[in-house]
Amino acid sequence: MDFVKNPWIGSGKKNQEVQPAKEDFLRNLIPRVKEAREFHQTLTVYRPTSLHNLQQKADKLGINKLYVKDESERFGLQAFKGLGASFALNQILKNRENDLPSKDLTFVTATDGNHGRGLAWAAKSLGHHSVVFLPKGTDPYRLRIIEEEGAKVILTDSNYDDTVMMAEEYAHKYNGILVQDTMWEGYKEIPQWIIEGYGTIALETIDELEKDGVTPTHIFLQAGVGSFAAAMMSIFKSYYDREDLTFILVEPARANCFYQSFHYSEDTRVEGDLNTVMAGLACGKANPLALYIAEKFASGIFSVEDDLAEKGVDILARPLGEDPKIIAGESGAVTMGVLESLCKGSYRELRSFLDISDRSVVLTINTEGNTSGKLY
């Protein structure tokens, strides 16, 4: 596995030019997110995730605590997805209420597979329709399970970033609603709904840590496209507003779209196929706003080969003592390899630069359950 440091943070170099609507974004989000947090109790399926504490794990990593957030429980859909894609839509329905009878839309999305569901089960839930683009190399079991949500399923032979466009001109020839996470000029306010519905796994999991009398110190966060890590470190980097919270990203390294802008200091896109085991994650351009977010927050960015997700579906299957069993697709349990590996291998530099230590209280979010149909 490779890492690369944040270059604006501890070198010395000035921070990324201020942008004042972004800004204004992180300035005013926890009130949205308690808005999204308030909606998604009204879901008849919604109770809060499990926070597992591993106890015996973190005795053998040589850490204080280790806390597993378990989204393999959200809505029945085996991943975290729904939480964006539902809050987005009540938001987009809110306000066509002044306009004409909001019936029969269609929602449009391109999807590696869970947020393509969460949107299909979304959709279906308030009475539309939905259109899901998928990318060429898609497992056969996601694209079914999307279409049992209803969903008109369309299968592209482009990678993950191409397939967004091709969603965005369906969308806008058929007239239909793209609720797309990530962002680009001129399409902001709907992947910025999607970030405040997934904070909901923040409020949660500080409600969870506060009755165990604890506080984070470093919070491992997949990154894909970025929505969901920047949503987890501008949640938690409010509410505890630490110096000593160190937020980690980790990501393919066939689609490390985040390693590669921190390594040239600027947004950079990862082109070919976007190839790995973590489907959730194989996104070559990164969401701007969470780019710039992980630029003010993260420590640094983990890339990493498909074996370390293996290896991380294996941890979390395979508990030691009393620890939970947890089972994870290779997107949520890529960065529990990440952590084993850091702290039983030969990263003694990098343990000190990232400050992990017998007093360290880690947090990992299992992003997603068995979204492609494996045995266990």
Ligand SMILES: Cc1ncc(COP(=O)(O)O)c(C=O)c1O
Contents of the next structure:
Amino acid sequence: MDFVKNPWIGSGKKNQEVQPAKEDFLRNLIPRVKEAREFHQTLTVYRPTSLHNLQQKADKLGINKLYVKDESERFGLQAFKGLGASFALNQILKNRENDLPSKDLTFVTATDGNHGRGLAWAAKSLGHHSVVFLPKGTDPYRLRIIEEEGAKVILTDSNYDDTVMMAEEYAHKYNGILVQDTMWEGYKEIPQWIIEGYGTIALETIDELEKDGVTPTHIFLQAGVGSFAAAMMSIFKSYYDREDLTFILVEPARANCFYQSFHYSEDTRVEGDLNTVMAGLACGKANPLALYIAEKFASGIFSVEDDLAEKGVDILARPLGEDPKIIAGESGAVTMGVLESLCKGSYRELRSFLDISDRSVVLTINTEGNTSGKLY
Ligand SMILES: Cc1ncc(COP(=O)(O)O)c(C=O)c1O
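Since the structure above is the form predicted on its own, I would like to see how the form predicted in complex with this ligand looks, so please show that one next.
Let us now look at the entire complex, which starts with that chain.
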């Protein structure tokens, strides 16, 4: 596992000129995220997901507390992604109220699996259609599950980033509405709603932590295009407003666009097959808003091999003592693999840079359950 420090924090360097549009996202964020949560609360399947306290594991790792928010329980979809897709669709329909017709719409997306499943589910629940593009190498189980949500599925011969472009072209050609979880110039509003939708995870976590009377000191976040991590960093940071709140990002080594961007101090795209067991994180191009937020708030980024994700799955599946068992997919569990290596390996200097000690209250988020239909 490799780590790169944020080259912008504490160095006096300035990476970008003032970016008013991106700063705008952070303004009044909490009320917008609360609106998303209020929308989620109207859904019959809504229930806050569990925040597990793994005290025995925390003791073993030499930290004060370890919490795992378990998004495998979300909406019966085994991943958090339905939060973003459902809120985005709600906002799209709300904004079209005066445009006729709003019946029989087709929502289009590209996905590693989880976002597509969330979108197909949200479209079906509202009586609309969905077309979901999947990159080459997608697990057939994931493909089938999306079809079962009623989507038309198109398996491409390209990697994730090129598949996104195909979905965009398709939506344009067939009058569909692209619901993508990343941004580019001219395509910002819908991904922003998706990010706000993810915010429900942070708000629920804050409520639970308050009941325990604790504030997190370290939050480990896995990144694909980075929209999820951006939502968490900006909400926790806005809410707690504490200097000592440390965010640590984790990416697969074969799709480490944030790591590379930090390393080279500029926006970087990773090319190739992006082949990793962390399918949810297999993205070669960062969402520019997420990159901006990472540059502002993340202390650094780990770029890790697949075995660490497998290790994370194993740790969560075989709890210590009274700690609960958590079924996780590789993209969900990789942060646990990193935490374990960091605390138990010979990373003394890094631990001290990140200020991880017996006072630390660590939060990780298991973003998916058994999404590849593996046997446990
Ligand atoms: C399980 C899981 N975790 C994390 C992520 C990362 O989210 P993002 O692409 O917004 O960084 C994804 C994205 O698909 C995912 O499926």
